[in-house]
Amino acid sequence: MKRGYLVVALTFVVLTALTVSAVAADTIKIGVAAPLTGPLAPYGEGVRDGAILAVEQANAKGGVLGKQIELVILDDQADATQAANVVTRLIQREKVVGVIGPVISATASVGGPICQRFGIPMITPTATAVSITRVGDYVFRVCFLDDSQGSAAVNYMYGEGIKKAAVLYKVGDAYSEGLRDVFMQKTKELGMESIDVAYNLGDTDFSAQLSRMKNFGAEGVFCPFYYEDAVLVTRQAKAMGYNPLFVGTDGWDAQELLDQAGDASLGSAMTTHFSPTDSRPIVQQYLADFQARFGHFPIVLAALGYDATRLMIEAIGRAGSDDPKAIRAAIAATEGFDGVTGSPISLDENGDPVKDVTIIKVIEKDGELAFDFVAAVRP
């Protein structure tokens, strides 16, 4: 009698395991590695929400390859060691066919080699360090590189008729110095007169630098630094009666710039990944869908997370298989992808996107300062 119970119990366990296996086989797993706790949690939450929206929309249309997509989201805490653990777990334990993230360059630099070693395609939505995609052919991104926004900024200035320009950059800051180099090279190629003007970390008085650029006759000033210094620069320029076209980078598009610089920021332009005032149907539909799903306005990183996940899902469909090797080949072959953060998007030989860079400008609307879409510019 006891033996009979044992046989029944074992049979039940086996059947249960087979049922679980069958259910698991009916889904295709995609992993997300992002900081969901700690000071950078808002970045990770944005990418996560963008990924969730993309998967829910795909599943509502039947999923991919006749299967529903299962999103496995893990917190890497923006920590390199934790990122290594998270990406390894996604691959070995969760059996994902692709990874979205990690989000910042420090963790993406750790996750990339792991995905490469295991042969699992990875698309970081937001990590801009050049080295990330150079680790191998399984690592991709959808955000533009720093040199792309530098080149696009100069093209925008040139299109605005500016012949003499300056770049104001921060000494010792790799981001700022790298974009200075791109600016000087690009202005030379276009036949523009240009000078580079330096300042140091912690500087709060930019009168000497502004005077030098004004005396040079710079009609446009490229500013590869974040909004905190932009507030000081634009206010001091206005106070001395110097009104060039300031063109900032993706560290400028913060509400704090408008609040703290006020009218001094009016007319300033900047490069960014997408603009809510871009009239393209895909952008406006995304905004409506995101707000309906989450009840708040998306940050830029959410749009990048959305595009990265959509691209991964589309590649699985084009591959006609959930085999990671086939998916990798399909991602690499991406051309003409219609993205919220740029269109059309193709990927180059390094796995980096070839796409438009969004230019936005500070305008006055209904008595308030606001960011407004100006143009989509090719680097």
Contents of the next structure:
Amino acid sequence: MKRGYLVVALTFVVLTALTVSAVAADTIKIGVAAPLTGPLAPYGEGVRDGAILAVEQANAKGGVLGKQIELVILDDQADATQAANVVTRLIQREKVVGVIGPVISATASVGGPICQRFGIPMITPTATAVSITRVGDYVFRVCFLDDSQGSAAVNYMYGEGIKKAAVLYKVGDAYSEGLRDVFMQKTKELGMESIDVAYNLGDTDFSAQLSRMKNFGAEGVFCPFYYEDAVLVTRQAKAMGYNPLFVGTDGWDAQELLDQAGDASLGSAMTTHFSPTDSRPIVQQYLADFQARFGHFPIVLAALGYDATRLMIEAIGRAGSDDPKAIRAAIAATEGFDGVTGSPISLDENGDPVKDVTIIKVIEKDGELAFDFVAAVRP
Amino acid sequence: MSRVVASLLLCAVCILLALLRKYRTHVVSNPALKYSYYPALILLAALGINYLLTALGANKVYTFQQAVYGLSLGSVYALIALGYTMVYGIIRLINFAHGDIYMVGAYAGYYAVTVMHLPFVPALVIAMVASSVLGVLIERIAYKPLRNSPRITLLITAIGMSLLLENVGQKLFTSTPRTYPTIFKASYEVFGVSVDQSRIIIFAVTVLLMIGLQYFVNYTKPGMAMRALSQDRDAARLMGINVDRVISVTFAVGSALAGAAGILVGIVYPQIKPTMGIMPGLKAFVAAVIGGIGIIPGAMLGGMIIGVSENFVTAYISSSWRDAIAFGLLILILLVKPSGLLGKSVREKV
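Having looked at the form predicted alone, could you now put up the form predicted together with the partner chain?
Once more the chain from above appears, this time first in line as the rest of the complex follows.
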């Protein structure tokens, strides 16, 4: 029994010492909550590396408010319970002034209310569920919402002179059906003729759907689904001699599409968060810096982690104080932020970004298929 | 209006002539009509439909295009349905693992084409042999020991077998979908309807296999033994038929056809995954029931009906309705003619 008390007492002392040292340290702390183990670890590592790069670059320039920035990185394992623990610990024990993350919608929707309750600003780099930023004024994000992809795709088709367009969507899939609605509404607003054609989960035969769109005369086909289906759709369209402009979503942005669809994917466009072939200096500088620091090419999510962290640091500078309340106000007031994932970024009243959507296209380069930056389109 | 009625009547007469048992037995016994009767009826019905479409002012190219797509999809269902129907005919078991044998055939064909770089025909043979071996193994290991158990035991074993194959498949082949390379590229135009080479092949191979199967069942010794077994197992045994061997042969042939369907699906709809057998398996089961379970031409007819109707529903209504209509057909057939389109109504002996 006595030893038990001793352990408790010792722990208490150690904890107090830790807390005191944290407060006394002359740094500004930013927390990162991301999955670093488990199946989603590659995403979490991407976000983490982006954040590390942003912080190191800021520190090299003298930090912010004359202090160095310290990054506290914790693993939430992409698990909601773990995310709640991690975010609470970042706020209560590590005394961070802001949180970057969590990475996926399931964990971000747990982290958001905690940050809101403690009054600590949170920026999720990557979680797309609409409800996440609706919990209050302390929760923000830097990735566009799914809706943006639908209206950007229509704007892009319109800009390409397309008058008749179709959307091929998956029945019973919230993502696909949501984007279908956006597409139908937006084409109507722009005075384009459009039809929606459905397919079901697990379908491998798209003949009837494709011939229906061909018969309608659709010159552009919007495809809000993942690359597995895109492989079948593009190959079957090519086989039947139907060559519309396919515009996919971020789910198409995968090397597997090029490998499996081959020539059939040539010329297809898609909306995405970030393109390494974007020639803006800030993007190319980011790519060079990232590879110099980590020795490998960044995944797309790293760019979002990088932008989220830079936005947080910049807001701390504008706030002129490390008071979370002032930082929150500064983040909310963001205007014309120059991000690698789209520029200029401002945040709307919900804390969601208003930014360009990147359009990339499959091209043939040196005899091989590759993605190439086409345009940045306002949704 | 009168033209619409006339063409509808023509089609209806064709369908009735094709389905009425009285005429069919008469036709089959008449050597002059035996091989020309059904093709002639199909041609006549097609003319009727063509006339109807003209009368309605429909987009004919579009309609016939859907028919082409439907027939190639229907071929796949028909090939799978044959395995269901044959096994059911012999041991009264709905072999739910059959859709997964089709999946294994698709993977065998995939590896033959991509890893061994074989051309289409040897790959087709490999897929058929691999499926057939698997089919016989399943029968020997899982079904044979239960030969005298209640039918429900066998059915539950079949469902378990199906789940086992799907999950072992995910472990073995991983759940990432694989993509067949393009084997047949050419495409032809017939009266404005585009017909891909791969679709011609899927249809032609199916028809050839059907003819081969008809020959096997009707004119060879094992085929005769199968028919004997389906009529009365005990009587067949008393006549000196090796029941176990005939059952194995049935599984081998049925599974080989499913394996062929697997590779044919790969050349037209080039994506395969370990769970690909579930839905086509169910649809093929529906096809077998619609045609009349246990009846071989019925499986082909049912498969084609499902394939074509699915394509028309997707093309003219919406694919949301597609599966509802396929299974709705099943319920309708069970209500109106429980023995299936080509089945004879046998009264249960008491």
